[in-house]
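Starting off, we have a lone chain in the form predicted alone, written out as C-alpha cells.
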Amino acid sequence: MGINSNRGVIYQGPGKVEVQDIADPTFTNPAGKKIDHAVILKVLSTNICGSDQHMVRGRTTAPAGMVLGHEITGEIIEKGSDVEMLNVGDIVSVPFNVACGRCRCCRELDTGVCLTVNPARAGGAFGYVDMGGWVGGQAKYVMVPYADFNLLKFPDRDQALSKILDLTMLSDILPTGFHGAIKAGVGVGSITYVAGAGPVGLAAAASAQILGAAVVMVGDFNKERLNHAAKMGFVPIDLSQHDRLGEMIAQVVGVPEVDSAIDAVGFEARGHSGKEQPAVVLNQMMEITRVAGNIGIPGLYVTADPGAQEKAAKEGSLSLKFGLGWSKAQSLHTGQTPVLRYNRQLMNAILHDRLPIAKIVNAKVIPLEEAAQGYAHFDAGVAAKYVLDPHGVIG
C-alpha cells in the first residue's frame, strides 16, 4: 500500500497554480528533523479553499513554490513508532491546525495558535503562508505530525467512504463555521446574521440552524450564491440592492439589529461600491448587532496584505469603528479556528444525518489534475465547494 509516485497542487506566483510531480512524503518536520509521532496519508479527499484564494490571488506573502491544501481526509499507509492510537488503514480527518498536543494552547485545546509548531508565530497549518513550512495536501500523499493527538479516527471505513463528501468538510469549514456561530453567542430562538454566502459562510449558517438560530440571514453580492443559499433555507441579503443593512435586516426581523453575526468574508471585503474596503464588515457587524450582542469573526484576516489598496491595509492595518463596538459592550472574537475542539461532534452530527453539509456547501467533485481550474471557477465566484479526489475513490 506504499506510495506510488507524489503529485501536488503548486502555488506558482500570483494568479496560477499548477499539478505537479513533488517529493514523497518522509517522517520529517519542516526542519529537516525525524520525527516518530507521524503518520503518512494516502490523500482520499482534499479541498479547495477560500483561505487558499487569498494567497492564489497574491494577497499574502506566500512564496512561489509553495504544494497547497490544508483540507485533508485520508487513509494511513505508513506510521512512526511513536504513534500508538491509529493503524495502517484507518480513515481519518486532519484538522487544518497543525499542532503539538503538549505546549498550554493545545492542552487548553485553544489548538489554532499552538505555540511550538511554527517558529514564526502561534500556530501552524498544512500548505499555508507564514504557518510553519508544513506540505500542503493537495496532493496524493502527505506527512501528518503529532498524529495521536491531531487525527480523527472514523468508527466505521464503508460509513466514512460512503459519507466522504460530507466528512471532508471536518478539515476546516464545518468547524470554522461551527466556531464562529459559537462565538457569535448563537442558541434557541437567535437571530443570526451571516455575511458572506461562500462555503464558510453557508457552513456558519448551517451551524447557526443547528444550534437552534430561529432565523438565519445571509448576506452577499452574488446572486449565484444566494439563490443557493435561499434553496438551503436561509434568508437571503442581497447587498447589491442596498447600502444600509440595517434596513434590510430590518425587513425580515422586524428591527434592524440581530442577537449575533458572523463574518465569513475576511480582509477581501468589498462596499456596496465595489471597491475594497477590508474593515467593512466588521464595522457593518458592529453596528447591526445588539448591545451586548456577539459578534464571530471566522473569516481571516492578515498582518500583510501586499494587493491592498489602502496603505494601512497593506500592514494589516484597518479603520475600524471600535469605539462603536465598545460602546454597545459588544464581544469581538478572532483567529483560527481551533479544530479539535469541535470536529468529533460534528462527525456524530454527519453520521447521522443531521447535517447534510456536502449538499449546503454544493460539493463538486474533480480530480486532483484539474485543480487549476478548480481555483479558477471558485475564484470566479461559482456557488460550490470544489473537493479534490486525488486516487479516484470518490466520484
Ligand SMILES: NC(=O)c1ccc[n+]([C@@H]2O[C@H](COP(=O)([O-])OP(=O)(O)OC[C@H]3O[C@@H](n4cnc5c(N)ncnc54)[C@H](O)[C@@H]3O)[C@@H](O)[C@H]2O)c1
The other form holds:
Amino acid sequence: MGINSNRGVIYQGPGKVEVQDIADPTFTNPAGKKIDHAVILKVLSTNICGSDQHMVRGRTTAPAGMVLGHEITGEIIEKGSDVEMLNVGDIVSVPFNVACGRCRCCRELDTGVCLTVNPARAGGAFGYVDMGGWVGGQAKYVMVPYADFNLLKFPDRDQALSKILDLTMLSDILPTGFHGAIKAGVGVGSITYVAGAGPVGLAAAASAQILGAAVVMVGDFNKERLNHAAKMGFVPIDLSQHDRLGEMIAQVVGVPEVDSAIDAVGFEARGHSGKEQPAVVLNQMMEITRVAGNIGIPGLYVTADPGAQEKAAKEGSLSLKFGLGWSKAQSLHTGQTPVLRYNRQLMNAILHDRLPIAKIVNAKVIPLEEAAQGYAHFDAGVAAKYVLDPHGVIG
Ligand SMILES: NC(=O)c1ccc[n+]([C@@H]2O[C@H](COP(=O)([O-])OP(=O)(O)OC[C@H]3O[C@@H](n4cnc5c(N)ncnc54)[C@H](O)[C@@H]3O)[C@@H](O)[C@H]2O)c1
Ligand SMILES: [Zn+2]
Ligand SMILES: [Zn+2]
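Starting from the form predicted alone above, please write out the structure of the form predicted together with this ligand.
Next comes the full complex, and the chain you just saw is listed first.
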C-alpha cells in the first residue's frame, strides 16, 4: 500500500490542534470489525470547517486525541473485496456523512441520520464528536466505509485535478448551503436572507443565486467577510449598525420581510451587543420570514454545550420564540445535510462552470503541517475557507 507515514490533525483540548503521526488506516470499523466494503484514500484536499471550530473552541464534548476532518477529497489507493463500482486511481468526493446505504433512512436518502453507523445516535461523520468514532480525514490517508454507496467519482481525472479547489467544497459546505436554500424554499424571484457570512453562509448565498433568487442578503458583524460577500454580488447586511434586522431588510427590499431565510451561524450566535445569544438567529428568522415561509437551518445546534453562558443552554435548551413561528405557520428545517442528495448535480454545475464556489468562499490552500495556523486564522474570522493540501498536489 505504500503508507507508512500517516499524519493527521489532532484535537488536543480547547484552543489547541496539532499535526502528529497517526495510525495508518485499516479495513476495520470503529467497533474493530473487519470490513470489506471500504476503500483507503490518499487525501488530495481536506478543508477546515466551522463545525470543527465548535469542537476546537471547547464548545462540545469532543475528547482530546481525536483525529479531525470531515471534508475529504481523495484518490483510491486500495479497495476492499466487496467494492464493486470503484477502482484504484479513481478520484472521489467523500460526503462528510458516513452512511450505510442499507437502513431505512439511507434508503430514503436521509443519509445525515443513518441508523447503523453510530451506536449512540442517528448519524455518522468522519472526525466528529458523537458521530460514531470514524477517524477523521485531515490527514494524508483515510478509510471510507460503504464506499460504493458513499463516494462520488469524478468523471475525468485531469479535469478533477484542475478544478479540485471547487470540487473540494462538495464534501460539505456547497451541499450544505444548497440544502439550506432548498429547505428555505428558495426559487425564482425569492427574496432571501442568509445569516452568517462564513463559508457556509456564502455557499448558501451562491446556492440561492443559482436557484434563481431575486435578492440575496447576507448578514454578519464581521466587516472583512461582509466586504467579501459584497464583492461576490450579495447584499451585505452589517448587523453592527442596527439592532433591528427587519429595518435593515426594509432598506433593501422595501418591506421588513423575506420569503426565505437560512441560518448559517448556529448556536454560537452573537446578539447586537456582541454577547453570545444562542437563539438570536432563530428568533430573528421567525421575525423576518413571511407568513407560511420557510427557514433552513444548517447552522449547528448541540445537545450539550460545556461552554454555554446560561445553565439551560449547557443542556442545549434555548429561549426560542416558538409561538411566533407557529402563529406565522412557518416551516423550520434542521439537521446534518444529506450530502448525497445534492453532490452529483452540484459537481456538474462546477464542471460546467456554473458555480465558481472556490472563488465565492475565497478558498486558501495551506499545507497539512500548517493546519494549526489555518485553524487560528479561521477562528479569528478571516474571510477565507482553508483547504489543507496533505501531499502538495494542489497548484
Ligand atoms: N448542517 C450541516 O450539515 C452543517 C454542515 C457544515 C457546517 N454547519 C454549520 O454551519 C455553521 C456555519 O459554518 P461556517 O463554516 O460558515 O462557520 P463560521 O464560524 O466561519 O461562520 C459563522 C459566521 O456567523 C457570524 N455570526 C455570529 N452571530 C451572527 C448573527 N447573529 N447573525 C449573523 N451572523 C452571525 C460569525 O461572525 C461568522 O462569520 C456552523 O454552525 C457549522 O457547524 C452545518
Ligand atoms: Zn464541514
Ligand atoms: Zn444507513
